[in-house]
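Take a look at this single chain in structure tokens; it is the form predicted alone.
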Amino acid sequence: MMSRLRAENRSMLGNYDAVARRAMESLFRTFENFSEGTIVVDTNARVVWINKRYAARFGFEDAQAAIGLECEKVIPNSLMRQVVKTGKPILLDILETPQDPMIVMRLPIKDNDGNTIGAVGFALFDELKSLTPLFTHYTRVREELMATRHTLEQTRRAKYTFASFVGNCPATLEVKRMARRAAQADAPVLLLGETGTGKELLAHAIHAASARAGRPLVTLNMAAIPETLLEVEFFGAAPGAYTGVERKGRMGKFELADGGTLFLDEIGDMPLMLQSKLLRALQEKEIEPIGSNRIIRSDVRIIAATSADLPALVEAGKFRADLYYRLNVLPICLPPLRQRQPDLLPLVYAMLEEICTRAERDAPVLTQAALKMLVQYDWPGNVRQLRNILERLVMMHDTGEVDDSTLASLLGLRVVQDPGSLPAQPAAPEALIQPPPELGYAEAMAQFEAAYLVRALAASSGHVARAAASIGISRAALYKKLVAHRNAGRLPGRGVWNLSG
């Protein structure tokens, strides 16, 4: 019984071998019939067989004449020898021939022990247009990938240079001098200063002037990311490390910034637990993604910034002293805008030009009183507040000059009037210049309009926008009429109107 089963098994195995050999022969014949040419070489890369079509293509009228020759002497630029030598296939390649290029495939031939004893090559197509759909798809995907990489690179490049840090007062020049020196080093930089003083701009400028300028600049704001996600943002996560992580894992900012600069904004808000891990990453120059045992070497230059009093946080136990000393290698203190008064007007003009160019609007003309108010204002929000006020001014301003009353409304200030100027509460119509009886119709109507406008202002507490809405005209039209009546002497003194509404 057992002997009969063994005999049947041997018979079945024999049948399997026969089927396998027949399949290989059939596959070879199929390729040979449908391809433009077929060649077989031995372990020395000498031709042992070539079909007539392929031989004729390379000038051999008799295919037998090519047998025994080295493959390169039959097919110039042939890579069959490489396949024999390495034992690795070359699945798709373009072979240049005296006529048209060909799409070829080369496969190694191995014995039962896995040793390479030759190779077989098939010329699949002799016209590249046969693969046009494939090439078109590949080209499109490649272009999209390149465009995406280019966009990503641009977002991780420095957006500002030292020229963007406008100003020439002594305090500003000292900041630029120290920042340029920091750009030439590779040690950590700590930018200190009030909110809105330009710490991020200076970080970009330092990176742009450093030897790492060609590598990424990656920003991480401690105050803008929940504490539970900060560690992942820093170090990344392995696939499946936690629910919701990407299938391929997540790269951390350290890995993204490799070779470049990592800008840590609002470093004073970093949780204590994460401070120790950051310190280790800076000291060891290596990180370990969450849920992974893989150690990643990290070549990153750190620029940190904060508006907090770090020594006070260290004293209170809210910031690690060792991390503070590790970051505080090259400290740069950015002065508030109120200490850079000589820089204020150059900043105003530079920002107005940039804002108006982007908004495609004409730049407003600031009166001397408006410029004086800008210089004398304390600017608690520093440069960021100045930009906000100028952007609002450009968006709200229509025509005519911008005086101090306009800025006062934007800044939430109350303008103190000069003697003889129109009081904050507009005068009653009786205070207007009374028209003499001999005035013509046009002038009399103009005087009436002036009185009418002043009554509307009085009812709106001097607020031009509300007054204009109450009488059914635009704010710009009301302002234009007020200026015209003032210039014609129909309104006493210089009027001050609130344009913030």
Ligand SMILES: Nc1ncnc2c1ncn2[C@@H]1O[C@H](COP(=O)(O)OP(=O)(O)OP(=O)(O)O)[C@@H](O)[C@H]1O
Second form
Amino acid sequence: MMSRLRAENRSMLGNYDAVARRAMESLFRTFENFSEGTIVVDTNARVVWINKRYAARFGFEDAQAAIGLECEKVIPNSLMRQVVKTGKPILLDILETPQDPMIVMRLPIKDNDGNTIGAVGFALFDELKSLTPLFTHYTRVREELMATRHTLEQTRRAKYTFASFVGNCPATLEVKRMARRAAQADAPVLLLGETGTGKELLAHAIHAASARAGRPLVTLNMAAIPETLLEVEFFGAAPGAYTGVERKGRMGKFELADGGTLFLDEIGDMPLMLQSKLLRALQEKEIEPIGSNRIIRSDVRIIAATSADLPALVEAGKFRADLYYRLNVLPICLPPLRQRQPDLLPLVYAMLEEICTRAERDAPVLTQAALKMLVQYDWPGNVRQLRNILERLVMMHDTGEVDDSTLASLLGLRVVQDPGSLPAQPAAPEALIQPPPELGYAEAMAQFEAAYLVRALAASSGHVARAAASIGISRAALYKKLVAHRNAGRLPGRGVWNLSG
Ligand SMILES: Nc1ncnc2c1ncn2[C@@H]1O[C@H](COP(=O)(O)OP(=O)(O)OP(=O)(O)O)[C@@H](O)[C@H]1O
Ligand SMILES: [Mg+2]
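Next block: the form predicted together with the named molecule, after the form predicted alone:
Whole complex next, starting from this chain.
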């Protein structure tokens, strides 16, 4: 009885073995037929066998030439060695190749005692069509990741350090002392000062000297972005949250800056509605992308800057008092250049050196009268204006001396006979409307536009949105144009535009 059972058992086991073996063989054959690429490696991950088409894909005209090579020599990103080493399969994976990515499956080959003696890999590339949805998703996620990494890398590094902030007069030293102290702290910093006084430069320097220096510095300019897009810029949006420019969803600057610093430039231009949302985000250290019910914890340090008179805006009900107090923890006032006369020549020399090195030109030599004119001029556009003038000097006069009359024409000053009676008077804006014929066409048109925009602003009492509406362009477009003209030295700076709204 017992022996009959044992015999049956044995024959059944024999059957099982056969079925199992058949299953393995047919599995291999099915996969081999089905897949477009098959590779077998030994215990040392050397290629034992590879089919023709797969070898050809990796540049081996003759599949035999791949036999005996280490698998990575044939397939650069191969993970077959890992399978041989661990004895564990990698059931589904995406292999990047110089052409399209492929779906691959890698299985260990075991001997009767369960030792790994090699591995087999199958690649499916013609079957990818059936995997299109998965692939589209993968490709999109990968593209988004690359784009985000790129943005992060660009924004991550601070452009300037304290060493870039030139000047040694007492007022400047005090600014630097306070900024260094701010770098040690983690509370919000508020940078105040006229246009071109170095607020952005200082924001970079503070970030670079802070404990967050290894994390991103992300900038958001309140005035340059249309009001309707600001909220998305801040908090991000879930995919499909809005039907506008992007349906894919967008990562907000708050999230991008996580662990780092968020630099809010022109904070005075922030719409009231957004001010309350910002306040809440700062208090709760949490944000919610538009159209999602995902709450994101965000740890950012705020540096805000403005050339506007914030207390006056609070008074006028255009800036929330509670937000103002929240931001006004470490205020730093950057003095205008005209109050830092001892810094003027050090700034001139430092900037000339940098401009000339970059432009590969010799530094122009300024006459005593020209230097005196620089020191006595009142610089409404501050260091930025000074820099523009120097850039233009370098471009125009790479050899020889620059005298006061050349400088006067660059500064738009009426040349005064007796240089002792400086400061000279700035030319009236009307003078810009009639550019001299020796100017190139493009520059003449640009000067006309600058003067035209200033007039539109003046007619709207400096209210950007109203001025933009009156001449039929958008608020953001008007702002961008003004900034471009200012950066090109055609307009002195914000103090003169007196923007609001
Ligand atoms: N102390 C300084 N040393 C060297 N360069 C400076 C200094 N201050 C400002 N600059 C330069 O002047 C230009 C204007 O500075 P920045 O953009 O920081 O001004 P801002 O205060 O942000 O002006 P705005 O309010 O118009 O945005 C930049 O090119 C900057 O590098
Ligand atoms: Mg700025």
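In this text, the rigid core denotes the largest set of C-alpha atoms whose superposition between the two forms falls within 1.5 Å. What you see is a predicted model, and the numbers here were worked out from it, not measured in a lab. Numbering follows the first chain given and starts at 1.
- Core-aligned CA deviation for G196 between these two forms: less than 2 Å.
- Once the rigid core is overlaid between these two forms, R338 does not reach a Cα shift of 2 Å, moving by less than that.
- In a rigid-core overlay of the protein, K110 has its C-alpha displaced by at least 2 Å between these two forms.
- In the core-superposed comparison between these two forms, the CA atom of K73 travels 28.0 Å.
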